[in-house]
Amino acid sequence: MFKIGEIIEASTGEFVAQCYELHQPPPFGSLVKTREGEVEIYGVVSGAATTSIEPGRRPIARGRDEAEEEDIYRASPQLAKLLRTDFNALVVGHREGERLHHYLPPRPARVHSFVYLCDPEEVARFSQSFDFLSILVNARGQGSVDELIAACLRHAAQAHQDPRTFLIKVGKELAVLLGGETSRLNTILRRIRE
């Protein structure tokens, strides 16, 4: 397991972590998971962003007479103690003890607890029942869901021994979830295949 980072706000549907490492991120669509208690919280990553830790201070541009983008921060060493990156990410599913739950925990995880990159054997063991896609497809204010569930099966199918197979399965999972939407269907459908 490889911590990335700490939660610094939570709700039962998502959390949102401050990453250990400035400008590194989990990839956008990856399974990360995290505790509460006995419980694992797994989640999608659904965006993140890097900022100043003063809310309402925004950076400036410091690289007029630099050559390269590194040689801003050994010019100036204190930004990274003056950036923070977070990730958000939206809560897909839980397990407690050995039963792998596809829906929302119990309760939601706790400030401060560590997240973890999940490895492509969790990833796919996590992601061999599709149950979890119904919470992807019905999420709301996530900035662009259907790009969320692409780069999410993108991430999966290559956790599987044989990606074809996962994704022509997934597909026909999709097709039954969305199936008055054949747009957002192929659309979907289009950004798995890229």
Contents of the next structure:
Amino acid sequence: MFKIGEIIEASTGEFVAQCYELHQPPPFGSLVKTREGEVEIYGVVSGAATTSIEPGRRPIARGRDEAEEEDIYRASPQLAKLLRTDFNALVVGHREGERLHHYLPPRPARVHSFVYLCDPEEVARFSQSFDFLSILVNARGQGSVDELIAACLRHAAQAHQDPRTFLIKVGKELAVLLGGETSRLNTILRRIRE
Amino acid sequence: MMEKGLHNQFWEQGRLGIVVSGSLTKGLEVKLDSATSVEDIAVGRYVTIESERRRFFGMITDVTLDAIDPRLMVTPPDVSDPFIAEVVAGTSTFGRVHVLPELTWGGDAISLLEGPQPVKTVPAHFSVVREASEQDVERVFGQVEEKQFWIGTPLDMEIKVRLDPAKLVERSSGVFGKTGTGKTFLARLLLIGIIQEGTAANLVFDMHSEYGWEGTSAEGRKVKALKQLFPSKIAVFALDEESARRRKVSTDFVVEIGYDDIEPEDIEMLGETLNLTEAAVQAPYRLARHFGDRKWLEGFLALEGREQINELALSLGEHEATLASLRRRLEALRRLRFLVPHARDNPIQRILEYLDRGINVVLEFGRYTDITAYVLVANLLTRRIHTLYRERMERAMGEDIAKPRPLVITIEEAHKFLSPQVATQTIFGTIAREMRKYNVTLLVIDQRPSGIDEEVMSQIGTKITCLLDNERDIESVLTGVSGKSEFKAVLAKLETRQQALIFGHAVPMPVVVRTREYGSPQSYKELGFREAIELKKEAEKEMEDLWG
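Which structure goes with the form predicted together with the partner chain, now that we have seen the form predicted on its own?
Full assembly next; the chain just shown is listed first.
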């Protein structure tokens, strides 16, 4: 289990975490988890952003005279301290003891809880049931939800022994969920085919 | 292990789908699972439907393509990609099948004893539909014992479907199908079944001489017919001795019919085939009064020249032209060599003698394949036999003695005898309608069932039909069947050979069968045929047993 960040904002359906490493957010669509008491809360990374630590001060371009991008950071080591990388995650389920639930937890995560990236085994276990898909399908928010679903499924597929079989099963589930929304279905399917 | 979990959720042996809607009268709609391809489904197959307390048994009668959203039809997904194609199959787009429930049985002990019952309700929503297993089918159609007769196997199964020969002869039955679909083969099988189990005596009016000694298969191969298979149980009667001799058929009796045996009623039946006017049909009755009952035809045919006919017309008060045309038409009878002024023997008596001894009679027509001869002879003989049977039956009822053995009369080109115009008059119409009471039934073979009178059709107990493609023919065969429109689809989709839909009295539910093989040495053996060598061996063994 790999600790990647810390929650800085949390609600029942979503949380925002700051990464410990600048420019190292978990991949878009990957599964992360955090802990609230006895409950482990699972989230799907729905976006990440790197910004200035002070909202009013925007970074300025510094690389005109440098040959390599890395040289900018070498020349001004304080820059890394002035920037931050945050990521958002949509809550898609939780675990109480041994029981996995693919619906929202009773309480939101606490601020300053650690966030971990799930290993493939855990991803495979979590994606054995497709019930979390309906949360994603109905999510509103920044960016394209369909992009998120596709990324999440691509990610989950890699954790399974037979990614293609997994994608077909999950594709069929999506086809049912998006029964009346043919164009959305087509968009997602085109993005998850191998 | 996890992968297995994924599979189980969607796939289960033999499972086709779930019931989504339907009614008892119109049948059930079943949504196919995504794992089931519509292309694996065929109409005419059996399914079982498991509901909470009962199990239903039904037949697939239609297959439909459907989609979850009509917009999908306008903007089809990119199915050139195998992945997308596989995903949308069974989900966005799916197959539906129409199932007609026929029988049901409960899970408790009483229902087990009772066996399958006709359906009176439908299974609940989302009951699971499975392909019927061989055990299920066997349960419905019964197990076939060693010496029992079976007609074929259901589609894609190795179960033998038994046609109850006792029930088969209890009411009239019919074999239908357009030409070349195997009616003769089927009819021959049915006759073998009746003979094998001995449930009735048969009288076959064999127009094309293919039931008695040997026939030809569609490929032109010779196949054994009844006499070769059951030499001791069949007598071949021939109208045309020469043809029989040429074909090396061992005939038991050569039929001759005397002019004096032909009654005015017999001419009346020929009205249509000889194209007689209404007046000409009535004239023989007057002629019979004039010449005497047994002499009229001979007397009338002996008249020579126009004057004699005119003279007769004058004395009878008939129109001259009527008599002249009747005379012209009756000349056709002279061409029939088996008609003689006086018959040496009485064919009716002979036929009855054989039938009484339990020997089945096949009457071969030889070269007289024209319909006039067939209608004349079949009507004439049947009318007399019918009268005798009726008397016997009445006597049996009155004196409380054994009833005569059931008799099945087989006729081809049945619409000539049973068309709406003549069915009320011909003897065959009468037999079809009421002769069940007198132990006489018909086996009609026809390619134009729509030409048969509706009332007669409705009295036919067991119908066996091969492929029919004329709408009216299909309509007429299915008269009075519940789920008619469903069976139409099944009937029109039968293969041209070796497939038949059987429904009615002798089977528990309609069934599409692949008819059993006929024509190979093995098939003859299965049907009870013994080679001469075997017979000899058996006889020798019996002798040995007897004398030690």
